[in-house]
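Taking the form predicted on its own, here's one chain by itself in structure tokens.
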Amino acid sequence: MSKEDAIPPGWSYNPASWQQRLPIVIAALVGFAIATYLGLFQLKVIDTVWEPFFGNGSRKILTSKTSQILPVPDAVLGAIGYLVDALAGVIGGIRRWRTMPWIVIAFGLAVGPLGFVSVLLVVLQPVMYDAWCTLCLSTALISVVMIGPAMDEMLASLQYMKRVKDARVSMWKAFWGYKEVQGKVI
């Protein structure tokens, strides 16, 4: 099999190629590292948090009521989300949009909502607390940057699933990547 046959029909590039996915995985790992650091501050494992621009802003945001609404601090949840993004990004080969639609759709669902929540939390910083958190803004930017490439691959998988449906092949088996249905629809 050549790399060209890994390109979805109607596309000029493969959204599941490593050139497309590796930057997302790297961004997710950077987000994981930052969110873990912020989570350690929220869990009081470390006493201070680095803030180069906004004075006491990071401390104010990270100890706010919003950051502690859930039983687990929001930065810890963010770290878990970034780790899931990174793991979902490395699973499967360059044809996974049709051989493993389940992981591509899970990847898209993990990246999309995380980006939305990050943007929402950034909006809340000045509105509710009149403060900014530099590292929180950094992780939100990482989340937003990851959305586009992840949605491209998810779109390729959803288009594949539509072709499967149109060809009257089992969508269930295609979704889970059963070998018996692979090759019946491209």
Second form
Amino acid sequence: MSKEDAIPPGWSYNPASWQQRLPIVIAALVGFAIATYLGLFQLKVIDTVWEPFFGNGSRKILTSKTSQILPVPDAVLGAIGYLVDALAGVIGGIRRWRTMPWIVIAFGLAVGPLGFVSVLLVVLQPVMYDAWCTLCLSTALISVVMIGPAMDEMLASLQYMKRVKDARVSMWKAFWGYKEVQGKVI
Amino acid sequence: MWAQVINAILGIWLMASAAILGYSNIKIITDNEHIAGPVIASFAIISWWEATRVVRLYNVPLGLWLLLAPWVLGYDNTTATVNSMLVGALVTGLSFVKGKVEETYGGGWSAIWKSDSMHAREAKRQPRVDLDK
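I've shown you the form predicted on its own. Could you give me the structure of the form predicted in complex with the partner chain?
After this comes the whole thing, all chains and molecules, with the earlier chain placed first.
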């Protein structure tokens, strides 16, 4: 592990470097912006929604029963999801795969389900409502694109947790990044 | 990676093909394509990255399903049948194309539960420096 790049053992690069993480954070922020816009439409703060291809599609999807199934409109929940992803992507330094596995694993777990729900909603649009919504499809694409690049960092953290386990160091303390276990396991 | 780019495009093509090829009035065919399409595209996109390249294999059963779907669901439209089988064959074949993996990942996903994997061996050899940061 060289001092500058904090590369995990057995890796050829550091998945927690800023160059690796920033694109995901930017994607999450774009997703957040679009979802906020759609959420404002659903909350009736704005009364039109941009739809270049599918005519009445966006309106149909965004006012559908499925989108109102929870007390909060689905785009608002999406916006919160993207914000959580962006925050989880930005917290911690380039050694965070080892110094704070909890945030890396939370990041991976936040990106996964958001992507899954997005794909589910893409399937429901034409199957249940016979309509498409351009911006909803765009946010779904963003959440799917984020999955791959977030997973490598989670892999590095999970491998670290495995080494912690094999060294019989407290996994609880290592997971939360307690100072007293820092350096016991590489 | 090119193979998974093509699979992603094929998935998106499935989403659009009913409207383009003109059988969007047949609900069972369009529903099948509108479900399989986004899922295939998603798995393909996730496998663009080397660390998650293995996800491409999830598209093998989906590709095989597209080959069978016209017979199982009883498509009565030749264009849709040919489209489904052609896309199914391509997706299945391309899912097996691994492509280049240039980086190393400490032994990959199986190294999370296997002992004596690459990351564990490498960690033992490394000097303990810079660990208090």
